[in-house]
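Form predicted on its own, single chain, as structure tokens, below.
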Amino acid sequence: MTELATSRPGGETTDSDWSAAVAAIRELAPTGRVLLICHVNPDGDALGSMLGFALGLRRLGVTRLQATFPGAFEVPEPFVELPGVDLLVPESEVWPDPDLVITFDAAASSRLGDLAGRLARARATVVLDHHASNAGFGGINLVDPQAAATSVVAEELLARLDVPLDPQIAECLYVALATDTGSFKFDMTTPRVHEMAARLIATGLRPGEISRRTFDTRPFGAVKLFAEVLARAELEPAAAAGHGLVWTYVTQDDLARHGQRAYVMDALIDPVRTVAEADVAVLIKETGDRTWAVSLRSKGAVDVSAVAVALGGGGHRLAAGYTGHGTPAEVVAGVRELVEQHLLPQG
């Protein structure tokens, strides 16, 4: 077999490293066991980049083909009927030793969970991301900071493998491409992603209706709950050098008492982040005891990638996340206290 394990942790992604992905999906594809994985909790991007990739695959003829992600096997409700769903299996049901890893929107193996260790059993692993924080952690990293989603990522490859874009495939990177740039209005949204819109909506896509059912239906309870997280929201002016922090949390009992799931915590970010007297947002979501999924979200005064990082997540500059612990108000003082060493240059 040929060597496939060239690409260098971290750095900027080169031809040789395009050139190793692609001969080591040639190579173990066509025959062997191949596992795509992405992160807990998976967003559009994650899901969105792994089910068009796992498509593209098929098209190419393979047939001994995974996808999963770790954690609870529950689909977030807007993308249940992306095509490839059909292909996801629960991470119990994952091979034990597959012959090529290829993860997606994994800043770091610990978003992989219990299924990291499936990259130490692989032939090769590719890693497939966009974070600015991620390292390399797989044996060829295909890590692009400019790119606005992992989808973009995903897309070149599939290119570079001479897969042509059909309509699942096009509607599955479409979805991933217009969650993480907020339905193209946050800062990332380039020339470069209208002209990926573009060639994924020339397929046939039709934009308002995959665009409604990813964000603009949730279930009554969940707008009941938005309320009530909204009202306990904080706003702290002085904060972050005076660009003021607004914060709130959402709790299990929360869910409980609304009758809804996990996912629709995600969507909270949106209306907090929206404070015009804050820079900085931060959204606590309670995934077990005092353990909390911290969403942080900056609209240009402060690097909230570098914050995460210091508490053990990543992400982006304007974007980013990490687990916290303790009660809500112990959170937020991490990030409090860190916000300030982290300014951006004001232009």
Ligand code: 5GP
Contents of the next structure:
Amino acid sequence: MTELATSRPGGETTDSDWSAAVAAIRELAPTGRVLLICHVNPDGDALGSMLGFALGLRRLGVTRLQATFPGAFEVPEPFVELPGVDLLVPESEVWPDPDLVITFDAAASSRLGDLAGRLARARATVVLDHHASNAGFGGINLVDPQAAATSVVAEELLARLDVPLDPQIAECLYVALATDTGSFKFDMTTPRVHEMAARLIATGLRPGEISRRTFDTRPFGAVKLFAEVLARAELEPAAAAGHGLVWTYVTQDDLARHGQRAYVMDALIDPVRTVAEADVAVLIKETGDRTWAVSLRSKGAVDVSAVAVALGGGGHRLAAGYTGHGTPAEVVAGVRELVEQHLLPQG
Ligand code: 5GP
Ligand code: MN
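Alternate state requested, the form predicted together with ligand 5GP (shown: the form predicted on its own):
Below, the chain from earlier opens the complete complex, with every other chain and molecule after it.
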């Protein structure tokens, strides 16, 4: 199997990386156990790229197939109708020794939680990702920091495996692409992104219905929760060298009072980052005792990926996250100090 693991960790993805991935899948997938893993607390790109690829493997005739993510087995409501969700298994049911492991949208093996150990046991591992901070933790690494979403990488690999797009695969890849481009609004929305969207929509997708279900639907209780969390937001105009910072937090108690599940917190960063007076937006989401999943966003003045990396996390230049500890005020104090050190050149 050594010839299947030729990828240079951390280097640019080359033709030989793509060939190695195709060879590993063609050799191991027809008869072996194939395990697909996406990152903890999965978003639309993690689940969409993984399930779209899973459906493609199923089309190739692969039958011993599991798709999973670490932690509590709760599929966020916006994704419960994604094609291929029937392939998802909880962490507790994952094969201990799969033959082939393929990961999606995970910038580091730490994002795979306790499932990271499955990589060492597999005969081959393929990492599909688009985070610049990805150092290449797989045997074969398909990491394209220019790709707007991991589903861009997944679509390319499916094409190289001669799997045609069908409406189910396309819907998964579309949800992923729409998620990571902010519904085709962010700067990375290149002609290549729209060309891919056109290919996907041409299979018969209904973008209006998909985006309403995925992005624009939430329970009434979540709307009331959003109101409360936004009402306690604080604006610090002098922070980030005068570019401004806005922050707020949401606790497990808030969720319980409004009868909401944890996934609803993920969409809360979007109204927070609309604040005109702040370049940096910080949402502090309680996940355990004095433990918080922290979302960071910038409009261009600050490299929040560098801030997150300094705090043990990662992400993209303008969208990143990490795990914080202490009170919300203590968490934001750490961020406030670091944003001053990671200003981006303006102009
Ligand atoms: P979000 O704030 O939407 O959870 O995440 C924004 C970006 O930061 C995503 O690309 C996500 O993968 C990354 N990210 C969020 N939290 C973490 C973390 O704890 N560690 C790492 N390495 N990346 C994170
Ligand atoms: Mn992504």
